Partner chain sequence: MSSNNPRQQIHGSTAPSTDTRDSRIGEGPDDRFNSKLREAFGSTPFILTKFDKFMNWVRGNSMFMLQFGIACCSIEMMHTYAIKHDLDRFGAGVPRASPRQADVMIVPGTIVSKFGPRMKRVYDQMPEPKFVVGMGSCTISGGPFQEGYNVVKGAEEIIPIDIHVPGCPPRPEALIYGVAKLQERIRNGESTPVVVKPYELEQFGDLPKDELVQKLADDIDEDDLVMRYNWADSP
Amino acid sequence: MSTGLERSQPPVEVSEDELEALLGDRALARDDHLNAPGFVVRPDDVQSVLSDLKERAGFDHLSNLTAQQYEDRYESIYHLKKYADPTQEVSIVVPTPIDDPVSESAAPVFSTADWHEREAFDLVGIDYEGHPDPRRILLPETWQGHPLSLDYDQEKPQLVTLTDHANPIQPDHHDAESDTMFLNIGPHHPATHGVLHLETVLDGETVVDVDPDVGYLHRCEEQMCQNGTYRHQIMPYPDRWDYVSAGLLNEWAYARVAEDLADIEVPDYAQVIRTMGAELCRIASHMLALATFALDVYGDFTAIFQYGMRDREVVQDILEDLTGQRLMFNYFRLGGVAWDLPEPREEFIAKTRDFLDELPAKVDEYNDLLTGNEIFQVRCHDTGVLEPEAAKDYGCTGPVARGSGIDYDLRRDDPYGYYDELEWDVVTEPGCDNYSRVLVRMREVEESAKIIEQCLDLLEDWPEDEREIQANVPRTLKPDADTEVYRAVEGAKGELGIYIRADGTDKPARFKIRSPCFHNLSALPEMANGEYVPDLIASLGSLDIVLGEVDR
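Chain structure (the form predicted alone), given for this chain on its own:
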């Protein structure tokens, strides 16, 4: 089948030789990465190298920054892609000595490097010279040491003086000199979607500045994954990053990177089941996003919120039938899935089809109640505006990017699973505002239904003796030492990626999570500064963040 998803203007491809010529003497050496050419550069060449790659070679997406420590050095890896074609990738490796881990900040070139580098300093201990806001981001300022550095003592208790132990949240106050007011929103407030704290400066009701303060849920998931074996012990964690609805989508992120690392080929039948399950999760996630957004915008805790939860429950029932679990599914296995469709499979397929048959009427209800509602439109049109170039600069992906007209979806642009064999469309909206992001999610629900319908057709007709649900995977996986790979999938919130470096054992030496919510949330000041407080709440809701994935 033709996907019908080809772009009208294919992007210009830059060869490795052309990249090497562009970097010139600044490329000190080459580094082997499975999916992207790697170039080693000096710590004081970071800005010029990234700037040239962005402006002259078109690498406008700083997808990920991984910091790590070796016995003899620290290392920062900037992973760059193109929004026009994410299969074109390049890694810039910046080593720094153990006794002086200082590297030039990339924040002047990519705004998203601001939060990336704060996290790298916080967890690993690399300083970034020229960084605009060099603070910890996930751990409290009183934390001693860097948990992912090699010399960090996990047994040593944290000693915090009585003075430092005071409440770190600055009280609300009025600044008489500037006539502004400092106001805390959160960290425990229905409008902040979990334990998020917004440090907000107001001039009257106008937002002068907002600073998202994250880290309240931080569980050092990366370190936990580094202590788990590839084959079985890591897979349960991704469900917990986005703990509300996107479980199978997140499991796929780990499955994809580990399968690439271990060169595992997944059977087609299992890929169809994965694709169907993932899209059910996308619908469940978007339903919840829609319901809570209505709550944010006009406090609708009755009609739309309950409708959204009602329809999400139906999806959860189907997923429970498929996986045996209701929220933390743990259904994917490296090489396939845990088991086939539940028996009697005709009953499961009929139940899923019934849901799809009823979905158009439910979407009509949402349009009547929400997107067609005049009050909702007034509140969402031209608020929370995020222009395409700003969205790219902050590394935004998913419905947030597509609501700014950015035609970027890894299911089509970097195909995996069974997506490139099916008929569906990537949804974009040009409005760049809160309303556009809602429309994208609404339309994506319909596209997911199309994908599920086609998967059910395939599963129904699949010959019984060819229903292979798992590849033949060794009991213990030990990828070659110093093998490095970064892979991503299109999660419900955007690009969910994972970088892994193997050290020849059955556990990763470095496991870095690229969370779409982390990047999308970093763009909030760009969207909210200069707007009213209610618009700030609406803008935050339109990002559809979940703090488990922001903080990890």
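Can you now output the form predicted in complex with its partner chain? The one shown was the form predicted alone.
The next block holds one chain only.
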């Protein structure tokens, strides 16, 4: 079978024995994780173990860090993968005692650990020794306690100060020593794509330093999911992580991890529907990314933005027919989907085909308006440059990584759904700048259209008596205690992963979300330092972040 998906160079496999040999005495014990071999190491061995794995075994992608508290210990789990082959996974488990939760920071080895560990400190309360910037990240500085630790009291009042954002009516704090200016962008600003706050230091018009301040939309999603039962109560929440109508893609992340955990086999027919729905969502999401990017670069609310919204409206109509909802679809169920294609089926298929038929013309329009526009090219070429090495270091995935030439797409590299049976290509662009990220999204829309087309063919010809949309799933799911699993899917913005630890009840004991936007955003200083302010805005737009997913 040729799907046009083969990589140019097959990656080198590392066996578990080789890993054990590499870690040697530093591995204190083995830990059972469903898809990644786990090694327990001492808190002061973190850096050496991780750098060995990175340098000598090729695990160059720190995809997730989960921090959690047990009755008797704290635990940080570093989940490592390879950009060359994400099916090769290893987890490094670092237990720390309950009275002294200090562990060595991994930030010198992987830049992405910086934000990961700040979050782990913020929510769970583990201290990372040697961390370059040990501040809270999601909650306000004055927050008392760590909400995901076991002894946290939710009823306690909290204070939020305005110190960092001094009264704008106050006189300018001009520093006689230097010529730089401190400028707050956001959290209420039309170009920040929601409630993001950028603390920028400017020298004239050049950005000397930018520090993204997130957490203005931290809605306790992990806690919400930990309070819900596996079967039905968690599924509505993924819709609200990446709310730019990437709902089905997110739901798939949860569906995949929970199906892995509970060993549920999804019928092929449901997988095809899922694949089609997910790709429709990807189109809708990329359309909005494009529209808002034009808004950022041109300040253009009336033309390109409206074009993007027009096309999204069509996709949303189709998705509404399919799922019954406009934005928060809540359509996937564990083991399948909620219902079959809408009746009359032919009408739905015809409607979707119409959309696909019109798409090439629309793409041409976008090329005329946007990518072919000289001003746009001048604004985007060679601005916001993100070299592949830096992108990997920051854990970037999705169109951001592929815009830096990193050939990484979980739909192909860690196949799920029906993707490996279909003909399509992974899009990469070597430019590393804002322009290539836009191009990647534009071309991905076309690839998604290809996938949808094939799914429609399949759905149309599917034998009438085999249209099975749902596997047989027990009413209450109770995975065995201490089953741990991390699984990821390719969301619209990149690798969207979930770590779940079961404790034998019908609710997860720990539910950790690895959001692509969080890591893509952490690379912003890398892209924007030394550029002009408008290029900073363009770079931010090209990252296509959604604050709901950054803050969770």
